[in-house]
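In structure tokens, the next block holds one chain alone, the form predicted alone.
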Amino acid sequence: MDIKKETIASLHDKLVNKEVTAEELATDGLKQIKANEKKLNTFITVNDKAPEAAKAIDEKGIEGPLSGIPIAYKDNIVTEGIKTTAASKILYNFMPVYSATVLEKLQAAGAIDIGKTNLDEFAMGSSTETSYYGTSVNPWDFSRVPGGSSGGSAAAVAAGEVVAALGTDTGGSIRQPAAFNGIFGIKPTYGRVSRWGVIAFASSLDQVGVMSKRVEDSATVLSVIAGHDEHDSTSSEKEVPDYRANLSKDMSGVKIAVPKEFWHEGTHPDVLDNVNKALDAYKKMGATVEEVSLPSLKHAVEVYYILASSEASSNLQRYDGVRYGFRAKDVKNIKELFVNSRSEGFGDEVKRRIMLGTFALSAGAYDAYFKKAAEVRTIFIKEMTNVLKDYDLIMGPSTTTPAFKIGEKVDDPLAMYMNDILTIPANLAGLPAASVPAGLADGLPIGLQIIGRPFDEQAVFNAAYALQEENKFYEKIPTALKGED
């Protein structure tokens, strides 16, 4: 069954009316994924037991909206009995003995785990080019990156392999690939979704989110995975609304702030043009759009990479070749085991960030770098909070450019880091943020970023839904896939 034009709701109706079975959906999904893999490389591992799990759902009976629906998971979300690699050689053989809370919640809702998607190694990157398993490609143009680090999830959704996929977002890793692939992607408020079972990159920034072609599908999934988890002390006890049931296109009276700093000097003219058209559409819907200033935004990239790399250097200490994962051969002592296992197991970008973070945390550099970055982060949070006292939403481009060519920036770390300049602010402030398609530039998708108040994902969903129903971008078929069916 071709699901390119299906939604979770339409598939649910077909399952309830017995027009298709969950087992057929899972079987057909696996066939399509395997047929696409040579050209897309969106998955690291496919779950060949998915049809068996789906058959059990058929026998039990279709119940909730996700019952029998195949969903993909970024391969830094641990899955019991299914290899989880974080796209790294150092975890090439890691078989988890438990599942992440988000997976358990989706399985309890009847969703089917169809497989694990490709990503930048340990979620460190903006293109999937740092993956040990090779680069995924963009379904709109096979010569271009799908973004990152959740590039595999984004490309799988855009290509119609799944209706929804989970990703993680530390500095834009859901929103940037969503923008590059012409789909919707949301990073919820920090603490809205449990991080238990998510392989850590930067613990104060990481957040699990959802990617889908349609806003309503992400709303359905987020309502299931959100909520307090006793395993994660940072997860919030705030009540989780039914985002899907509360969706509204009404933008009357909504106040939108547009930071002038988001109009970055390096932003592609076609990006600005599409974003301005989207903002004009909101004005016609009855929203107020006004320019504001976030002066500290100019420091966001530096602050982020100091803090994120520092946390990464701490989190990745556990990979030593002793307990699990890759172990170097022909070592003479314990020191060689540690050094060789990490040197051979980690890729260049991960090593770069470990070294940067270790330096920032060192006795001679802590005050000048880590402490200073943490202080600037606090200032930035106050600036964002003050803007959101007077406005309902903050909007601007999701990225400065459309998807770039594979290999174009991989050898220039600074150029790659600048890809995150517009998405980092929401992570530093812990705010809910999404990217929704705003248009095309030379056949490549452009995304509009929407940032909301803490735990007001509903306002973000509603604004994205209003634009989605205005431009109906979900009807477009990725250029490189046209005629392949």
Contents of the next structure:
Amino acid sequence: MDIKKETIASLHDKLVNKEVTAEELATDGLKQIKANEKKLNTFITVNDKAPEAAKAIDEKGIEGPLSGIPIAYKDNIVTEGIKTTAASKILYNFMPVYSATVLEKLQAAGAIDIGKTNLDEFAMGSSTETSYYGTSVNPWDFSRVPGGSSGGSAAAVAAGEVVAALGTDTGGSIRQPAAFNGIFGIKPTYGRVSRWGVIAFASSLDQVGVMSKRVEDSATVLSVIAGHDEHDSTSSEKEVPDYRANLSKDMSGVKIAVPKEFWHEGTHPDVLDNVNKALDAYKKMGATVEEVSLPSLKHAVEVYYILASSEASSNLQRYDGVRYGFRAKDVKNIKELFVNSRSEGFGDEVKRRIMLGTFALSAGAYDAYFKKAAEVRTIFIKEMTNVLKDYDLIMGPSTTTPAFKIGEKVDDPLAMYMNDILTIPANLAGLPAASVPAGLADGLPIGLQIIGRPFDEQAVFNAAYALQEENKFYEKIPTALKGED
Amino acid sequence: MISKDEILHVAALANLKFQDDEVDSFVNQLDKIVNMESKLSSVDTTGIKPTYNMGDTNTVFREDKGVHTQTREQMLENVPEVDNNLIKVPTIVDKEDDE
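Could you please show the structure of the form predicted in complex with the partner chain, as a counterpart to the form predicted alone just displayed?
The complete assembly is shown below, putting the previous chain first.
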């Protein structure tokens, strides 16, 4: 079966009509993943027990929409009994003894965990090149990155290995790879989804989200994973709507704000061209599109890299070689055990972030960096909130360029950080945001970013759905995979 | 400009060490990044409260009741060295002087 042409709903129908069993879906899925692995490297660990779990679902009978549907998980989401590495050497042998809430919720809905996807180490990066397990590649062009940090999840969906995958997004890690792979990806409002069992990077920014070819599939999955969790006190008690059932492509009267600062001087003309076409399509559908200003956007990267690195330096203190993960050998004392385990276990990018964060939090730098960044964050949140008082949605490009070449930016951290300028705003303000395919430029996908009001994921889904139904991008087959099927 | 000494001080705070041949390129990269971050000093934040966390900041209460989740055996499953059902670590006090 060609998963690229399927949706959660079409697979569900086939399962209900007994055209296929859940066990067959899982077995075929694993086969497909293994066949692609040498080229794409999208997974760190596949779950060979998936067919067994699927068989149990077959025996119980297919129930809800996700019953028997294989789903992939970014490998920073802990899964009981399945190795979870966060793409780091420091967790190369880590076997969780409990599962993340998002996994438990999906399993309760009958979904099958097919495996764990590649990412940048501890989700720190925009290309998967910082993974200890090697870079994933882009199914549209094997010489290019799939983006990151949820690059494995994005490439797995684009290549038809799964219909949907979970990712996490701290500064754009769902939306940027979604854009680079020509798929849909949504980062919900901060607090919409429990972070219990998600390996922490920056706790005031991290959020779990969904990636799929079709908007409606992410809508189905998000309704299942969202909601309050007593294990995560930042998870919201707000009711979770049925996003899928409420999907509407009616854009008449919807007010769209386009921040002029999103038309960043460094943004590739092909990106702007495709985004402008998408905005024209919305106008034709009856939406109004107006220019606004977010004057503090120019400081977003600075604020983000100070806050995210500071939170990371604190969160990553726990990796010390004592209770789990990599432990350095031949050490004289416990201090050396800490230092050597961390220095040998973390990759360069993770060390860089820990150093940046430790610096920003250190005596003498705290006020000028950490506190200052937290204050500018307040100003920035106010600017975003003010725009969303008058407008339903904020739109712009998801990325400044299409997927870049493997190796192109890996030695220039600052250039890599600037990639995130368009996606960071939604994380700093905790807003729901998605990337939806807007078109192709020279064979590479371009994403439109849609940012909504807090807890109004529905408006984001609806706008994305309207564009999807207009351009039917999901019918396109990733260029580099053509002729291989 | 960040000095090599400052970088080594921060590394010590973070329980990290760098090989001699790595330090210079690290100093150079971090200096560029910190320089970029320093642009924030131009923003007037007089009277602005910092945002340190997101979501509802209301204190969440629960009943003061212990809940058993993992067993001792499970908690020890990932420990690199276990001795007698305890986590084994190297000596806390530096042995170097005795050797």
